[in-house]
Amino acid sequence: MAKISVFGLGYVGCVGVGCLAKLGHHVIGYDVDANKVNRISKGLPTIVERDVDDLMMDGFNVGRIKATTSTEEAVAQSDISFVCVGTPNAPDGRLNISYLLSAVQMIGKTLRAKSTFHIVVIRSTVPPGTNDIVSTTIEKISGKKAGINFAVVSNPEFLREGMAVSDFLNPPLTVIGSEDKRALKMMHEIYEPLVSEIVEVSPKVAEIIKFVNNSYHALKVTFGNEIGAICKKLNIDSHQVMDLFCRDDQLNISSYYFKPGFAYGGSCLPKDLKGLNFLAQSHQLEVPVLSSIDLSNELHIHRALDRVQQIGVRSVGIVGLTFKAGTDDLRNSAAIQLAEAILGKGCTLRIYDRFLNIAQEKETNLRELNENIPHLLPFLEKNVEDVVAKTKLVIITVRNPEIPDLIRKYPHVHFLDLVRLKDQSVESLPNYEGFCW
């Protein structure tokens, strides 16, 4: 079992001390607050939280929990230091990592005299890039070398107040980010008793996932509340509505729609969103989350156009014009908006869309094509390579199996991928660019 020190004995640190001890590890807590240290030293928690009192006393009674106000003692008696100090918002919104850096500096000073390999684990919520800052800080202060004498691991916590002990011991997954194999192996050993998936990622991914998770949780709360407000005005049971919503685990409560790519379109999403916003407006309800969705979608199209202008070529090709692959439906197509904007900037344009070509050949949907995009039909090519061979920039809005080979065949053509091709081997090529990745 591991010897672990926990820096910071507040909410996250206290729960961590108790839970790590329950997993069989020997834990020494550190804090500058003597009162917190005294409580932990007696097997008492520093917070009010479900199940934590018994957890702490159990760990104390079997000799796995103690605490100190000495950094030297905490580091000397452990092989791993979990840093659990606060990172509050600064006035401008950024996270203040000064407390974290203070703890890291103290650990770095103590590591000067330590000969064994030491792991520093960042549990605090921190901005992406903090792992590198911590590693550099420790190197500078300790005189030791990252990867040789010590390693830094990003290991964000996902604890709900009131459910923290249960969340620690029964996580949906455990995220660890580090460049050091020894450190990753040790983290696997620490969390192995939890019997949950342990996911290794880059430190920056580990650092940003907490922001993403909590921002989405905030979005869910406000989305649910805005739906509730609309239902209230219409005398509809909002809980019955949302219970029904949550039963759909193919689209609603699923990973579908969550992969970054291009803007949405089609007949359903824009129409129903506008209809719901109208219901809210007609009952004098402000629903800022719902009303901002379309604006965000439009801004995403403008980001693509801005990138095209930054690339700076005048000869542009687009692969995919319908609102999504597998259909000839042009309604509210973001690709059409982008194509029209590119023409408006004075660029030449060539377009390939397999399903529009099929529609023309079979003479299906001809009326809609001639009514909606008569100005774009002259730019349609019969095969995708004609678009690539005759342009300097190719924008990919739908996955096409021929594209990866064409990226390799035409190294002088810049490919801007808006959907992420399934062949990720092309992503390292110099003429490939992912729009959101």
Ligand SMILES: NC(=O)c1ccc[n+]([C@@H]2O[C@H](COP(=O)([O-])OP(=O)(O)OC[C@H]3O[C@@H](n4cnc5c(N)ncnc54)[C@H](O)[C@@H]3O)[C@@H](O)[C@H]2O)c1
Contents of the next structure:
Amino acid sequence: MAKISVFGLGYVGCVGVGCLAKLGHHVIGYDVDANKVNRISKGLPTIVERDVDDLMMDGFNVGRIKATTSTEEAVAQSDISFVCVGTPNAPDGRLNISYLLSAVQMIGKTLRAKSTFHIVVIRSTVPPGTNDIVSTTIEKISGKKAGINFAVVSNPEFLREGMAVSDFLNPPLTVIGSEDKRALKMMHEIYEPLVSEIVEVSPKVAEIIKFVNNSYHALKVTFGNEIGAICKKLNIDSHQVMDLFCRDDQLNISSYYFKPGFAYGGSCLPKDLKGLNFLAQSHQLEVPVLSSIDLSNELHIHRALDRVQQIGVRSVGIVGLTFKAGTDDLRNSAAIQLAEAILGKGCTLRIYDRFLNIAQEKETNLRELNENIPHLLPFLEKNVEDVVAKTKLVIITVRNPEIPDLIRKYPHVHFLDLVRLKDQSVESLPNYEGFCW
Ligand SMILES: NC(=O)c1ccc[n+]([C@@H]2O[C@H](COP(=O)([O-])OP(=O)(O)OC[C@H]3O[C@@H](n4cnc5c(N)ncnc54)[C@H](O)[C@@H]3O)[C@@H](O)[C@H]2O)c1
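Go ahead and give the structure of the form predicted together with this ligand, now that the form predicted alone is out.
Whole complex next, starting from this chain.
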């Protein structure tokens, strides 16, 4: 079983001490607040939280929990230090990591005299890049080398206050990010008694995931509340609506649509979102979440156009003009908006769209094609390679099985992928660029 020190004995640290002891580890707590150290050293929690009193006393009684006001003692008596100090917002909004750095500096100082390998685990929520900063800070202060004498692991905490003990012991996932194999192995051993999946990722992914999770939780609350406000005006039971909404785990509560890529379009999403915003407006309701979705989508199309302009070539190809793959439907297609904007910038354009070619051959949707995009029809090519061979930049808006080979065959053509082809072999090529990944 591991010997662990916990720096910071607040909500996360106190629960961490109790739960790590419950998993069988020997834990020593440290905090700048002597009162918290005093409580932990008697087996008492520093917070009010369900199940935590018994948890702490059980760990204390079997001799697995103690605390100290000495950082030297905490580091000397452990092989791993979990840092759980606060990271509040600075006045400009960024997370203030000064408490974290102060704790890390204290650990670094103590490591000067330590001859065994030590692991520092960042449990606090921190901005991406903090793992590197912590590593450099420890190297400077301790004179030791990352990867040789010590390692830093990013291991975000997912607990919710009120459910903290149960969340610690049953996390949805355990995320660990480190460049150090020895440290990752040790983390697997520490969490081995938990049944949850342990996922190894890069430190930056481990760091940003908490921002993403909590921002999405905030979005869910405000989305639900805006739906509630609209439903209330219409005398509709919003809880019945949202219960129904949550029962669809194919499209609503699912990974569907959660793929960073290009803007949405089509005949339904833009139309119905406008319809809902109209309902809110007609009841004088301000719904900033719902009313800014369309703006966000428009800005994403502009972002793609900005990138095309930065690349700075005049001859551009587009693969995919319909609003998504598998259909000849052009309504509200973001690719059409992008194509028109590119033409508007004076570029030459060639377009390949397999489904529009089929539509032209079969003469389906002919009226829509002639009425909606008469100005783009002359740019349609029958063959995807013709587009690639005759342009300098190819924008991919739908997946096409021929594209990876063409990326390899035409190294002088730049490919801007808006959908992610998911082909590892081309992602590292210099003429391939992912739009938002
Ligand atoms: N509270 C939650 O529900 C929760 C959940 C997940 C993640 N987090 C993250 O975990 C981190 C800690 O949150 P918290 O709610 O436990 O904070 P907290 O304020 O309850 O506890 C932080 C503790 O760190 C101590 N501290 C400050 N500087 C220190 C130092 N140099 N050395 C040792 N101890 C020091 C403080 O005295 C305090 O006891 C934050 O980054 C937070 O975002 C919190």
